[in-house]
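A single chain, nothing else alongside it, follows as structure tokens in the form predicted alone.
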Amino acid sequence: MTTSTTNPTPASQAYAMGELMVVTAAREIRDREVVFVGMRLPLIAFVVAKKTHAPNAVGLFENGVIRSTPAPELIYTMADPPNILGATQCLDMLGVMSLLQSGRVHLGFLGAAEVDRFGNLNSTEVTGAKGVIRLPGSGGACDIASLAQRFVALLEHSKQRLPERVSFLTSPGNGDGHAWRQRVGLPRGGPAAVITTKAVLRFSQDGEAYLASVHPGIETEDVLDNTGWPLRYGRQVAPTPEPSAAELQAIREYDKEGFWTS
């Protein structure tokens, strides 16, 4: 938990810094986008730019899902029946990825095991201490990576979870570098941001990640400890944006026991 003491409106009560990262997702949709949901963090941030700044956002789920408005309760699936009711549409899931092939998904929300310097994503497999350990892969992942014009990356910030080269390239992001997603025929897109627990990272034109602002009561050096490489940074880091009373409450009358946020 976090406590903020430089906003002078209700939300400088406190929050989660599963709320922190939410409202920071939230931000990265713009109006009338059409926006690749998925679920947990990015699903609520959803909500929360519906009800803000971002009215006429569309949300697509992997299953074929498309809706003008959030489902009218919280769900734990993106089958479950409130994300059905009301929906602007139920496709399948070739319906929903034709929309990524035509390029007609602006941003696409993903979770990963591992994220590197240069935005790839590992969802397939890591070594712990009792051997290589098998995940889900890529579902959607690495269509919705190589085909929306930008998406975003949600994680916990670790030198385990953020090291320099994923150990197994699951999703493109920049690849090795600049012009890399070019080289390879991937027509346009990229990560756009890396939203943590401490921090968000953004991108520069050589590809490579770099420190665009550090979450309130987080330490730049902190950040840049639990880094798997040399992060860039600025002479000084902005602070990340912290939620307004209006976005506390939509995370909050949506998620009411923060099943999600907490």
The other form holds:
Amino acid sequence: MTTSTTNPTPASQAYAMGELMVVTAAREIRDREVVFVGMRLPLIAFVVAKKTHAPNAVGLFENGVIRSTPAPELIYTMADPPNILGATQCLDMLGVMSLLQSGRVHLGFLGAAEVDRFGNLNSTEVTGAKGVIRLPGSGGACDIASLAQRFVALLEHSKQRLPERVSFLTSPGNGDGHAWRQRVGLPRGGPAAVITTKAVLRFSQDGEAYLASVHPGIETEDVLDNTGWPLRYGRQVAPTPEPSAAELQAIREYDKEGFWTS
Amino acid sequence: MSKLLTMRQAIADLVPDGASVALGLQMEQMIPFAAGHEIVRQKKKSLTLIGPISDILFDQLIGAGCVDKVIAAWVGNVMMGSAYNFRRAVEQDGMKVFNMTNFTVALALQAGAMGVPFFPTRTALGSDTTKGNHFYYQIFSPFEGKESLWAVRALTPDVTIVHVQRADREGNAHCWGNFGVMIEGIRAAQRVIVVAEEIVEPEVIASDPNRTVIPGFLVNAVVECPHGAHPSPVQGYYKRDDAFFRQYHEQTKTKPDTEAWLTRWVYDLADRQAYMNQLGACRVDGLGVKQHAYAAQADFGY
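Shown: the form predicted alone; wanted: the form predicted in complex with the partner chain:
Time for the whole complex; same chain goes first.
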């Protein structure tokens, strides 16, 4: 059932899907913004943004680290020694969480096992074929989703990962729709984008996700078929912009072995 | 008064069966693995573990059968994902987990540290983590606005264990790097064990009071234990042993595998020195500081 909605495949698959996701995440960071970075792909997105279009962005880490420059080498956790060396500040979690709660963090990045139609996230438990699977838990994700001015989630695109409704709401998106966040008392925020391995979803005024762009080489039908609810989409779905040479260079200089991006 | 004890004495004296134990409070840095392994060796039972996240130490204590309950925001292997013993304990044995967030662990310890019953917050409103969880109670601000808030119940651990770079014999301790929730965790605790890379003279600690994050009068035991945080990093002493975390992930997928791992790395070893010998000089050297980066001196003169 594939149709003309296929985006052109890039001439040379000159980049990995992880790299496209990192670059797409990096472009969510505006210059001078204060960003709750998180680990895995967003960590590299922060590096790419700093080295390209957002040199004055500031990164916050929940362990208490604030950085105005990326860590000098690849890190696997936010507390790795290179993330401490040359930091802007190195104190406690309550300090950075206070900045988050008082509204001074523009953007936060999150991963999750599940993201639903209204941008709610589950990282606590899912039900598999053999029963409940216990996941590591919120960490700081619920705090970032609750309190940042906006957040962006990254995950693999599949029906299981994108259900109509999360089975456990760890981190609040738009709840069950319009004005839900206000109703439960959340002071601000909500999902700005969900970056998957196939597409980018954004959110309408009523709180529901829509298909904003499809990654090069992926068909729109493929995205729709692998989403757990009837995903809204327009007549013309734009392709996700490809990484620039400068962005790819920034990724590869940092994650030399492709630990996070391959 | 010297509070210097061996690790064996400190754990035997201060961590009874059934205790609530806060550890791993500096997140992925300076995790007191040596103290955790001594808890395993002494076969402590029915512990409640408290921490924001745990990078495999909680998984080891759970796998060894020391734990009844966990009060935490995240339990796993940070670079690899899930931790298998934690999963098995929850999925198959129904181990009780209080699902916190990093911020609410910090607030619970801060409330404990300040001697108040709770701390208010706007985080986690609308989150399922709060359901059936006695650490959360909905309140409304008594002041203008009357906003809905969570009251996060205070936590006062029976014992808090931290790893630092250096301390004197009374427990006055210097630490640098990220603190996470260590400072609240020490102030909230009934008893405190400080594990240090080095024991130094009191004058060294007193020379830089801004770096003294632990005042000795709060400390019950001081343990000298070089490399006691391996495989987690200690700024200025050794880096993170990433391969060790990968290997742990591969080597603990089943219960028998975990038992073999614990036998090899904990039960069959007398102490941290034996552990370091098994790790091997070559590997230990490879983790050491390659390029020193000293802070500028601060002048406390007047």
